[in-house]
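As a starting point, one isolated chain is supplied in structure tokens, in the form predicted on its own.
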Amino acid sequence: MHFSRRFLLTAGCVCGALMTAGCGGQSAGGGVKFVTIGTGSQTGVYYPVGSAMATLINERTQELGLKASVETTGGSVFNINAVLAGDMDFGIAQADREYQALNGKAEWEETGPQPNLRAVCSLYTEMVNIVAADDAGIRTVADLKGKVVSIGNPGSGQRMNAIDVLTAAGLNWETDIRAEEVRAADSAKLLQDGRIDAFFFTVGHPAGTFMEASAGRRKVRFVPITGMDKLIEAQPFYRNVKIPLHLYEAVANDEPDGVPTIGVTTMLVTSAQEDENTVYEFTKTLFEHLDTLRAQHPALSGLDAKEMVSGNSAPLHPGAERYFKEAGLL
């Protein structure tokens, strides 16, 4: 799916105004540049993240010359792609995307690979979550097997992630499951409404959608991910992680140290044709506020200027290569 630049800003603006981001053209007084940022739904971590952070930027639009507006989209895949093509400046994508994308593998097979993809910095961990009815019986992953399962949109991250799990579980997605392919913000409703047995949604936590499943008359439950160490040798951008229950006191689970899955990082990416003073700022304006950044998510509560330096599939943007330089952290 390919949005133009204007329809984009147009819609930014919508979510802007949420934010007192603003928006009116291409550039306001004093030769003010508008960017967007790519996120998810608003029931995920995306959504927030990205309105934090262009929160920091429309603070400081004067100092910057920069103006940020977030735009809600289909995940990983889009946010790539929209960059790519020059509909947005900046998007929110997990790590194995931003892989897949580079080396032209999974939703790029056929375009091949995307040189221009370029590197930010890598923000925090994403968790492969199955959330599941009690009283559907799946207690692990194999117990998918026969049910009505959700495993996300077409472009969105999850529905690799679902595929990965499957795959490595010994399950085929197309037969052993019955796949429905709906958005993670649309899932919830769907399994309280008893529609889907299950979903996956590969997100960070705290997130809505889960308080939103956890919330109806039907129980729910997170499935335990585990025996992945063949897929995380294969594909070592995943890597074993646990969910803190103790955000979701609603759900069925009882683990006292998390329920045990697999993760994989979130990045921020842009295009090699951004300009380098645009990334430069944004860049320098995100860590030099590390401390508001964490205060605004719990997902980003870990925030680590080094580690975030970290971790990129695709090269660094000049932009944020040159200000990683200047506060030594390259």
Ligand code: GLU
Contents of the next structure:
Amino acid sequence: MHFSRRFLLTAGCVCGALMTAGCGGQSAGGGVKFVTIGTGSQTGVYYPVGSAMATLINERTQELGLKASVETTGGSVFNINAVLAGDMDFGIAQADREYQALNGKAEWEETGPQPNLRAVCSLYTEMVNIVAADDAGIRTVADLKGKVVSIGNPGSGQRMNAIDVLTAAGLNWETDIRAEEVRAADSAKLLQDGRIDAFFFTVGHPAGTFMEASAGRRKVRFVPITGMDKLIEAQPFYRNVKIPLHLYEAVANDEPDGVPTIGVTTMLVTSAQEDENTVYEFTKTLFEHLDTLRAQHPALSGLDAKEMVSGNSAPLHPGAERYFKEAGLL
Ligand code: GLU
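Okay, that was the form predicted on its own. Show me the form predicted together with ligand GLU next.
All chains and molecules follow, beginning with the one already shown.
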């Protein structure tokens, strides 16, 4: 990614001579512009979703003048900062983090509002999940008191969701639990090894991390997150949802309708600095192949073009807006 971006900045406008980088997607020399998509860990859902998008683009490289690659990253906060810094072209991120970056809240409280953040579209609902070892005796959020709990790595979306949930349940994350800040990709193994009692991971379903966490000898369960009405009122990007248990046969839960928790929307974001044609072609390709995307991952099975155009807190990127208008979606 650094290669392509630097290359674009330093050499991209000498298009005739150095043909592999584009000036705005389709370079005069018939060259190809490389775009990167920031995702999450390989055992999350952002990664397969980003890969499905990249495949759609790469099957049409000639026609679009674009070649896409996915990066595994620390998650939403990392992705937003990477697109803002121009290190990546697109990033998948939670709607709450999009809102907070734009308005200088949470992780952006010190750096301030990030007015260059732009929305492309919304994707699906992901959920704030707590997975606990069955033997740790954790049946409610309040039971996390005194336990070793991974709230998520800095850079992840879940870290602040964990802090919000713990705070709403009356727990101080710094003193009431023994907080670890490990990546979701490492959490399943740490739980199985008895090094942590529980972990938070905000992710769509089904996620590889939970398959892995529930496939070991130590039985695990999802912990319900309830009583969050005040939190939802104060931060309306959260909503009540249920974890579909049929996707995870090996978990110890038995709630017939799924495990209650809270969720947020997953977004595709970019920066105001990103070239309009690139975002236009990228968006158009996704929207013209929603059937293909729906078949790539269960989290994408409900993709609906009209819904995907709403739910953004950042302004739409002009490239996305151009396509949506053309397609009659706006
Ligand atoms: N929501 C998580 C985060 O922002 C990533 C989820 C995933 O990898 O699917 O860090």
